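Here we start with a single chain on its own, the form predicted alone, put down as C-alpha cells.
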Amino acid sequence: MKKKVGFVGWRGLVGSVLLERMILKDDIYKFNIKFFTTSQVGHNGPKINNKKFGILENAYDLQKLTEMDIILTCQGSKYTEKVYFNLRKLGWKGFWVDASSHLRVNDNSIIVLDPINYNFIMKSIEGGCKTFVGGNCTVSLMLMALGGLFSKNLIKKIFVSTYQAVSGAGSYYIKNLLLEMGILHKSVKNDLYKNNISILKIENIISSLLKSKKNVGIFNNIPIAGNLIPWIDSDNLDGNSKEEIKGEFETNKILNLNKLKHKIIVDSLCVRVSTFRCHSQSLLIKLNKNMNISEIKDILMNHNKWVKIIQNDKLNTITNLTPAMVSRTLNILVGRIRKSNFGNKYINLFSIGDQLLWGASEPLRRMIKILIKL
C-alpha cells in the first residue's frame, strides 16, 4: 500500500522547487500525496500532468494531519513551532520531514544529507527516529563538496567565508534585487551612452543613490545590488551571527560527531551577495596529514557523482567556476584547489552549489524516497 504524504508549504520558494523535482523524477506517483494549505483551505489543489490532486486541506487541522504517514513541510519555522509538538502530543507516530531550522537543534531530530550520512540516517530510523530536517544551505553544500575528505576523517578544522545568494532569504528578495538593479540602471541610463561623460560622474550617481537608500534597500533598508552585506541572520551577541554558528554545530551533527571529543572545528564568516540562487564558499582547511593536490582531487571527485573539479587556472576558473554555470543543476563545483602558505597540512579551495537544490530541496526529496521504501 502506498504511503500517505501530506505536503505543506509547496507554493513557497523551496517548496515549489521541491515539487518541481518530485514531478521531474516521477516521485509524486510513488505515494498518495495530499496538499495542505495555511491560507486557501477548500480551494482546488495543483493539477500536475493533467491529474488533479484534490481539495486543499487545512494545514492546522491536527486530526487531518494525523492521517498522514509522512508530513513534508516547507512552510517555515513558525508553522513547525505551532504544529509539530501538538501533533506529537496527540500520539501521531508518523515521519516529519522539515525544511525549516526550528528542529535542527532538537536531540530527537536528524539533519539529512544522504550522500554524506546515509548510514547514520538508516541507523536512526532503525532506532525509532521519526523527525528528519534539512540542514543549513551552506553547511549542506560544503559537506557535499568535501564529502570525500570527511568520509576519510582527513579534516581537522575549517575556516569558511560564504558568499550567499539572495534566494537564501526568500523569493521576495530575488524580485527586489531585480527591482534595485532596474532603479540603479534608470538613474544613469541617459548618461551611459554619452561619450563625453566621465565614468566617475556615473559612479558618483550610483554611490549617492545607494547611500541615500532611496527606493533601494531590501535588507533592513540596506541595498544589495552593487553592494554586499557581511552579516546574515540574527545577532548571537558574541560577535557571530546566528548563520555563522550553524556551521560547526550542523557539520558535526550531520556527521554524528557532536557527542565526541574529536569534533571538527568550523569557523564561518557569512556574507550576502547579489547573486540569485547559488552560494559560493572560500575554504581554508587544515588536514590531519600532508597530502598532495592530485590525491586530494581524486578523493573529492570520487566521493559522489555531483562534485565537478575545476582546473586551477585562470581560464577554467573564470569560465566554469561561477554561480551562472551551476545554477539550476545538482553539480557541486570545486576549484582553486591549492596548498596554503600556512603549512603543508593546509589547503585552499572554492566551491559553488545551487542553494535551492542541494542547499534546500534535494536532501528532503531523497529523504522522502528513503521513507516510502520502508
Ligand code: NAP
Given for the second form:
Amino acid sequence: MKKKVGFVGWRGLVGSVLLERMILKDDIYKFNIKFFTTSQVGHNGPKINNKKFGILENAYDLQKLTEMDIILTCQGSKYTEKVYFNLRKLGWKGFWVDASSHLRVNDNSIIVLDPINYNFIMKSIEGGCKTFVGGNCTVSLMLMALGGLFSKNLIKKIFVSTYQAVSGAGSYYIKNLLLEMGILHKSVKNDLYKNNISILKIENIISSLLKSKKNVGIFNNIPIAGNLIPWIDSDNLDGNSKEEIKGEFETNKILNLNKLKHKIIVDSLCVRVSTFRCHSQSLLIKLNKNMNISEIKDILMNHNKWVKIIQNDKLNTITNLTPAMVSRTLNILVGRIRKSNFGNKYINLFSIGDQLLWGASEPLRRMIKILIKL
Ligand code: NAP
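Write the structure block of the form predicted together with the ligand for the protein whose form predicted alone appears above.
Full assembly next; the chain just shown is listed first.
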C-alpha cells in the first residue's frame, strides 16, 4: 500500500521548489499525496502532468490530517506551533517532516541532512523518532560544503559571515525587491542618460530616497535594494540574532554532538543582502591540525558529488563563484580556499549554495523518500 502524504505549504517558495523537484524525480507517484492549504480551502489543487490532484483540504482540519501517514509542511513556524502538538495530543503517530525552525530545538526531533547524518537519521527512526525537520538554510549549506572536514573530525571552530538572499525570507520579498529596484530606477531615470549630469547628484537622489524610507523598505520599512541589513530573524537579547545562534546549535545537533563535550564552536554574523536567490558565506575555520590546501580540497571534493571547488584566482572567482551561477542547481560552490594569516591551522574559504534546494527542500524530499520505503 502506498503511504499517504499530506503536503501543507506547497505553493510557498520552499514548497513549490520541493514540488518541482518531486515531479522531476518522479517521487510524486510513489505515494498518495493530498494537498492542504491555510487560505484556499476548496480551491483546485495543482495539476501535474495533466493529472488533477483534487480539491485543497483545510490545513487546520486535525481529523483530516490524522488520516495521513506523513505530513510534509513548508508552511512556517506559526502553522507548526498551532497544529503539531494538537495532532500529537490526538494520538497521531505519523511522521512529521517540516521546513520551519519551530521544532528544531525539540529534543524529540532530528534535523535532517542525509549526506551528512544518514546513519543518525536511520538510528533515530529505529529508536522511534517521528519528527524530522530541515535545518537552517545557511547551516545546511555550510555542512554540505565542509562535509569532508566534519566527517574526519578536522574542524575545531568556525567564524561565519553570511550574505543571505531576500528569498530566504519568503515569496513576498522577491517581488518586493524588484519593486524597490523599480522605484529607485524611476527616481533617477530622466537623469541617467544625460551626459552632463553629476554622478553625485544621482547618488544623492538615491541615498535620500533610501533614507526617507518612502515607498521603499520591504523589511520593516528598511530598504534592501542598494543596501544591506546585518540582522536576520528576531532578537535573542544577548547581542545575537536568532539566525546567528542557529549556527552552533544546529551544526552540533545535525552532527549529533550536542550532548558531547567536544562540540564545534560556531560563531555567526548573518547579513541580508539584495541578491534574489542563494546564500553565500565567508568562513574562517580553525582546523585540528596544520594541513595543506591541496589535501583540504581533496577532502572537500571527495565527500559528496555536489561540492564544486572553484580555483582561487580572480577570473575563476568572479566568473564562477557567484549566487547567479549556482542558482537553481544543487551545486555547492567552494572557492577562495587559502591559508589565513591567523596561524597555520586556520583557513579561509567562501561558499555558495541554493538555499531553496540544499538549504530547504532537498533534505526534505530525500527524507520523504527514506520514510516511504519503511
Ligand atoms: P512563503 O513563500 O512565504 O510561503 C508560506 C505560505 O504562504 C505558503 O505556503 C502559502 O500558504 C502562503 N502564501 C500566501 N500568499 C502566497 C503567495 N502569493 N505565493 C505563495 N505562497 C503564498 O515561505 P517560504 O519561504 O516557502 O518558507 C516556508 C518555511 O520554510 C518557513 O518556516 C521558513 O522559515 C522555512 N525556510 C525557508 C527558506 C527559504 O529560503 N525561503 C529556507 C529554509 C527554510 P497557503 O497556500 O496555505 O496560503
